[in-house]
Structures are given as C-alpha cells and as structure tokens.
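Next up: a single chain in structure tokens, the form predicted alone.
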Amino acid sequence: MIRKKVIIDCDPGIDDAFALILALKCEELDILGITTVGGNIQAITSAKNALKILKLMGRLDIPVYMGAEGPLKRKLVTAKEVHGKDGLGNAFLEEAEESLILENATDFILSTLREQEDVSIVALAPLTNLAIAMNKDMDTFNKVKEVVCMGGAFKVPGNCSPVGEFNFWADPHAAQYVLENIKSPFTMVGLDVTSKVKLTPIHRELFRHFNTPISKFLFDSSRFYFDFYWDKKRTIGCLLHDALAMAYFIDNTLCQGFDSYVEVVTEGIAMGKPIADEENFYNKSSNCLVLNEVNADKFFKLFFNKVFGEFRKDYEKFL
C-alpha cells in the first residue's frame, strides 16, 4: 500500500482533535509532521494540545512544530468560548513534555517539500503558516501535491460573522495570499459541506459505551461543544468541520464540488468571505475546488470504521 504523505497544519481545537485522531488511525496516511498556529487558541497551546493528542494515541514519534502566533495583519482573535479553557473542551488530557515542541513550522514545511515528493498539506486552521512559507519560498511551496483546506463559506452563512467562517475570517489576508499564488490543487472544505456533518447524541453515547481512552476523550470534549451549540444556536449536537476535511483527504468521494476562481474579502463586513466565480464571469483560471455537496452518512461510517472498527457490530445499526 502506498501511503499518502501529509503535513497537518492545525490549531487544536475540539474538531481538530477529532481530525487528528482520525488521521492517526488511518494506515493510508504517512503523517510527516504537525504544524500549529494561533487560531482557535494561542499557537503554544495549539502545539501542547497536538502533543496531548499524540500522547493519547501513542504517536509521540511524529514531530510538532509551532508556527505563527497570530495573523499576517489582524490582531489574533481566538475561539476559547467554543473550545474551552484548554482548547479541548475542558477534557484536560494528560500533558506531554513541552520540550518536544519544535520551532519554525514554516521552515519545516519548506524543507519537507524540498526533500520529499508528493507531500500534501491538510490545513485545519487559519492559513498563516502556509502564507508565510509561500512568501518565503514560492517555488518550493508550490511543489506541494495538494492543499485540502477547512475554511470558507460560499453560499451559507458564516459562523463568526454574517458571511465569515472562522479560519478565513481570523486571517483573511493569509487565505487570499495563498489562493492568489497557489499553483497546486487547492480544495476548500467550507461550511457549505461541514455544516451538514453533525455529531449527534447517539454518536456521543456510542463513545461512552466503547469505554476506551480515545472514546472517553471524544465523549468528554464533545460535551463542551454540545453545550456551546445549544447555548448559541439551540441545536442538539455539534459540527465536525475539521474532521470532514481530514476525511475528504482520505476519501475524496465523500464530497463533490466545482472548480472556480476564488478571491477572499480581506476587509469590512464581508471579511473572510470567499467569492467564487462559479459562472466564470471574469474568465480567470480556476484556483480552487469548492465543495458544496457531502454524504454525511458515509463520513460517519468512515470515521467510526477507522477509529472504532473493533466495535463495528455494536455501532453499525446506528450509522
């Protein structure tokens, strides 16, 4: 089996944690490193949380590199109210040695792309690290095989402004810079598809009954997420934005979309909004695959089969 080489850029984050656990359970992936950035939480806490997840999964062999502490131009705005004091839903996982955190995520990205072929990036955070790496060495960055990015809201409302999805809204200048200069395939896994992937109380109850360290963490961390969605939206359940992006990288039959030229609004009330020229008014070359359809049932089957496959006979009838 040829394994897909990948760097995961993230800001864990509850849904980042779901995504990382899924990735770490996939034998199809060769995870070369994890890079972190200020986004959901501060960059250092993101790095610590990535290490906590790796420790939980018994994979501290994977290096973690801390990157940008804040956006290119904006002041850092975090989402602690969504993810809790520890960034992981106040699950308070066991700490890993902080000395394991390495510095300079962008240099790691560039050196990896210089030294290895067919390396992809799954970006689950503001695109600051990618923009900095690209600005530092455009030719090397564009050796990336593909970028799968959780970000943006095309035809649905935003989750932090009328039209802004958090990752693009948090650093719109980085998102625009990457899209303006990317030469490799770039896929936008935005709210148009992630808003259709809801973790339900049934899913969460299954975690409790599996009774493993991984399922206990997912159960505990999603409690905070459930409460946030109830308080803010009066909905029962929570959305797994980043986990869908990771799952799509693993199996691109989960979602469909269209190729388009895309720009990101960097200022004003529409800040962070990706404008996709779906009808090709400006006759510009496509720089993005915009996903707008998803098979949510297929996503949950993939997630449970990869992470909890040993319990398949117990959960199959619920999915």
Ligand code: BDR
Second form
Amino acid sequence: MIRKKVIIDCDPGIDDAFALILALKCEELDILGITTVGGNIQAITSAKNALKILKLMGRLDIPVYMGAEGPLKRKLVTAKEVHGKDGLGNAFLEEAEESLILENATDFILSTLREQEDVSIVALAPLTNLAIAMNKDMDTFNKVKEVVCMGGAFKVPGNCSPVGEFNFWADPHAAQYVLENIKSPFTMVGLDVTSKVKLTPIHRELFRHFNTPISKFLFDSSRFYFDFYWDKKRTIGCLLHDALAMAYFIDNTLCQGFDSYVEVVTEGIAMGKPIADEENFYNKSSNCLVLNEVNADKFFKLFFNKVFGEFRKDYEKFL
Ligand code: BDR
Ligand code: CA
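Having looked at the form predicted alone, could you now put up the form predicted in complex with the named molecule?
What follows is the entire complex, opening with the chain shown before.
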C-alpha cells in the first residue's frame, strides 16, 4: 500500500483532537509531523495538546513542531469558551514531556517539502504557519501535493461573526496570502459542509460503552463542547469541523464542491469571508475547490470504522 504522506497543522482543539485520532488510526496515512499554531489556544498549549494526544495513542514517535504564536497582523483571539481552559474540553489528558516540543514549524514544513515528494498538508487552524512558510520560500512551499484546509464559510453564516468562520476570521491575512499564492490544489472544507456533521448523544453514548482510553477521552472532551452548543444555540450535539477535513483527505468521496477563484476579505465587517466567484464573473483561474455537499452518514461510518472498528457489531445499527 502506498501511504499518503501528510503534515498536520493544527491548534488542538476538541475537533482537532478528533481529527488527529482519526488520522492516527488510518494506516493509509504516513504522518510526517504535526505543526501547531496559536488559534483555539496559545501555540504552546496547542503543541502540548498535540503531544498529549500522541501519548494517548502511543505515537510519541511523531514529531511535534511549534509554530506561530499569533496571527500575521491581528491580535491572537483564542476560543477557550468553545474548547475549554485546557483546549481539550477540560478532559485534562495526561501530559507528555514538554522537552518533546520542537522548533520550528515553518522550517520543518519547508525542509520536508524540499526533501520529499508527494507531501500534503491538512490545515486545521488559522493559516499563519502556512503563510509564513510560503513567505520564506514560495517555490518550495508550492511543491506541496495538496492542501486540505478546514476554514471559511461560503454561503452559510459564520461562527465568529455573521460571515466569519474561526480559522479564516482569526487570521484573514494568512488565509488570503495562502490563497493568493498557492499553485497546488487547495480544498476549502468550510462551514458549508462541516456544519452538517454533528456528533450526537447516541455517538457519545457509544463512546461511553466502548470504554477504552480513546473513547473515554472523546466522551469527556465532547461534554464541554456539547455544553457550549447548548448554552450558545440551544442545540444538542457538536460539530466535528476538523475531523471532516481529515476524513475528506482520507476519502474524497465524502464531499463534493466546485472549483473557483476565491479571495478572503481581510478587513472590516466581512473579515474572514471567502468570496468564491462561483459564476466566474472575474474570469480568473481557480485557486480553490470549495466544498458544499457532504455525506454525513458516510463520515460517521468512516470515523467509527477506523477508530473503533473492533466494536463494529455494536455500533453498526446506530450509524
Ligand atoms: C474551526 O475553528 C476551531 O475552533 C476549530 O478547531 C476548527 O478548526 C471551526 O470554525
Ligand atoms: Ca482547529
């Protein structure tokens, strides 16, 4: 089997944790490294959390590189009200040794792209690290096979402003810089699709019954996330944004979309909004595949089969 080589750029983050766990359970992926950035939480906590997840999964052999502490131009705005004080839904996973945190994310991205062919990036956080790497060495960055990015809200409301999705809104200049300069395929897994992938009480109940260290963590961390959605929107369940982006990278039949020229608004009331020229008014070549349809059932089947395949007989009838 040819394994897909990938660098995961993230800010764990409860849904980042779901994405990392899914990736770590996929033998068709060769995870070359995890890079972290200030986003949901400070960059150092992001890095510590990535290590905690690797420890939980018994994969501390995968290197973790810390990246930018904050956005290119804006001040760092974290999302602790969504992800908890520890960034992982106050599940307080066991720490790994802090000395395992390596420097520096953007150099790691560039040296990997210089040394290896066919490396992709799955970006689950503000695009600051990617923009900095591009700015340092554009030609090398553009050797990337593809970038699959959780970010943006095309035709649905934002989750930070009427139109701003967190990752694009938190560092709109980075998002725009990456889109403006990317030459490799770039896929936007935005709220248009991720807002249709909701973890429900049934899923959490299954985690509780599986009763493994991984399922316990997913159960515990999603409690905080559920409460956030209840307090904020009076809905039951939570959205697995980053996990969908990861799943799409693994199986691109999960979502459909259209190729388009996209620019991200960097200032003002529409900050972070990706403007996708779906009707080709500007006659510019496409720089983005914008996803707008998703098969959520297929996502959950993939997630459970990969992460909890040994319990298939128990969960099959619920998915
Ligand atoms: C994105 O923002 C973060 O809070 C999540 O981890 C995800 O990457 C969703 O808008
Ligand atoms: Ca994230």
